[in-house]
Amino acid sequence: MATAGTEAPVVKGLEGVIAGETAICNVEQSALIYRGYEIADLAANATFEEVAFLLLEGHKPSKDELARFKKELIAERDIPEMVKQNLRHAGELVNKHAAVPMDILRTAVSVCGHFDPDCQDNSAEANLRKAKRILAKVPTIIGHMQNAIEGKDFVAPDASLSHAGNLLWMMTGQKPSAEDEKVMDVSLILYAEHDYNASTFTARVIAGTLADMHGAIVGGIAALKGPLHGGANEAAMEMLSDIRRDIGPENDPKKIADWMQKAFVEKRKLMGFGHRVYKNGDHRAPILHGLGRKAAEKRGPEFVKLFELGEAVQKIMEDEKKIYPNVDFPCGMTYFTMGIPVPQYTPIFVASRVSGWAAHVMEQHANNRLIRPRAAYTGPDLMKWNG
């Protein structure tokens, strides 16, 4: 039966569909650009705070603007006592498998909204203030959560540390080395923004209803949890752990090849590879791989072997399937080398991507139209209820 909404071709997953306009990010085969700046340039020369300012306030910060922005973030790192009380139960919930860290983080950000004086105000000025508050508080939430999981006391945010450094401090209770802080900082830059990806599009759809910033960010977190999106970094590390368990501690080339062939035959989805846009490789992946490899070499042979295993898997995928790693593949190995618990990989993604989400929410609110596509109906023909 002919129905409305079937005139245009159906594109599963909206692949290749241009769903809107943005001045925030340009994702191309040849480049990834944040407001005019290419990702390799930013990774080599900027800090995450500078990139977050660029995304949220729309231009490269001056020295004074950056100092002001950092001061604003540091002032907003603490979280409401009610959220702290909830996080104290995080360990029990996670250890009972009743929740995972992304669930805990999603709920905590939502509760923070209840205490934000601007929560219901969608003006540009209020949105910017909320964006900075959420950005500042996410590392604190992650850190308190991890401390609760490990049965440790909470540590207070450290005003002397950068966003990346404070995130590591909050999780471990130890001041990070300059190298670890740099690696984390660059990873946050790489993850900060990526145009209309699944979580960003989710946040824009929510913002398009004129819902508030916290609601849109919470929706973004929920979308990012999935293993086909943000959760891919965790899944990639779990895949490498599976390979290591099956083949043993030595990187025997034949055993690795046999494992991969078995995975191909079984049509196992190998996480951390392929990208909807980048068909010839993710620009971010080699940047993070290089930093992670250097960190592994300083930590010892077992970590170098992990990267060597990853490189062998990557070569097989490229040679036999012409499929290249995305940024999640080196991320898993890099964070593991830094001693970060695997279930916190995706929450750390949030600590970065919230800057991009918030920029898109503000852009959507500034020039809004409700996002409401049509569907092609595939159900039964018209029938009579009493027929």
Second form
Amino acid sequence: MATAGTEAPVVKGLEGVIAGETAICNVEQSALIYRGYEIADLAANATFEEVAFLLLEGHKPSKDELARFKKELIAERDIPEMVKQNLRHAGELVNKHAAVPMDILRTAVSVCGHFDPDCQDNSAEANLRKAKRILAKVPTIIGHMQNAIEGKDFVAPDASLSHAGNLLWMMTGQKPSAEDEKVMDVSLILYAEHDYNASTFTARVIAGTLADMHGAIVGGIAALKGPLHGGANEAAMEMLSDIRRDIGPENDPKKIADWMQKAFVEKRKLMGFGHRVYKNGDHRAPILHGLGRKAAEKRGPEFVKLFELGEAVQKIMEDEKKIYPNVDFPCGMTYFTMGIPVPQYTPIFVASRVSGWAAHVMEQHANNRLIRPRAAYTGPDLMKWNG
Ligand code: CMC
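Could the form predicted in complex with carboxymethyl coenzyme *A be shown next, to go alongside the form predicted on its own?
Okay, now the whole complex, with that chain kicking things off.
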């Protein structure tokens, strides 16, 4: 086994390595806990704003604290004019050039930093103010971007709507039904935090150099984009669309089984399945699956058929590979049922995970030590440049 210049063994992908401490979240095989509260309890009984407060401020909000927090978020929803100007080009960037919405969101959050008066201030108070501002602005960025991609005028934020409701409103210009708002709200709760996942670790590494909140969040967005991480919710839906295209309009069990066998022979990674920590299933997946399926049943048979296809794929994965869906698998089907464009699924993940990332940046800054591991050198032996 290679060693990192000392006797320490190299652990590929840092699997199982305890890379630091956190009081924000506990990811266990048996439970997912945000600051002492179990995820199913939060999904059933809390709102996203309550969960975001819990993560950022460290405790369950009182009634007054929650009212103040919501007011602060609503007041910070507007974005700088220069960011709006950039977002007006989103259609061109996506339709004529190489950008996808995650890239546009990453740039927009970065530019928001230039206009934040606290940008270079890493104090706990400034960090909390910046965390709330970024959290409040991400749905506006996503909404304006989607409006521009569709060639429509920007929809202004609606102060009467929740974080989840306003996000749907800004993307579509239509007031969401109570059911859709609830499903979106729960999905945001499920996505809010997950200890040292790749994007959060990225944000903590950036914060650990004493760089600023905006930089750390932008780094988190860049890491979340990949299909092995947050990009899996889009990739999972694309995979289901591929299966539908290949097997035709009916959920023929033989055709689904054949498609899966071919994927196994080709050693394809099926998107929305597997997890680095959860080897017996992701606690978040059944919660979102249940809600998404109910939404599909209300919306019509075509959406139920999508869930039935997903369930058939899931059963084959479980029976043959003992690999279970992660939260991104039901998320893909759920957001599709809600009519959300696929390339916005991962940006919506950001609209939630900003709360977790920012909590980690604050935790890192409050008790900092530069994060700087070693590498085991595998390059050539020493040579002379002139001979
Ligand atoms: N499809 C097919 N086989 C899989 C999958 C999958 N999705 N996931 C794991 N495996 C197999 C893998 O091929 C390997 O088999 P073998 O031992 O025969 O080589 C074994 O299971 C162990 O997999 P691994 O890749 O070593 O596991 P990991 O801990 O490095 O990877 C993962 C975790 C999430 C990157 C991986 O499961 C994966 O690529 N999944 C698909 C992408 C995905 O859904 N990502 C979302 C992650 S969770 C939520 C989030 O971050 O948004």
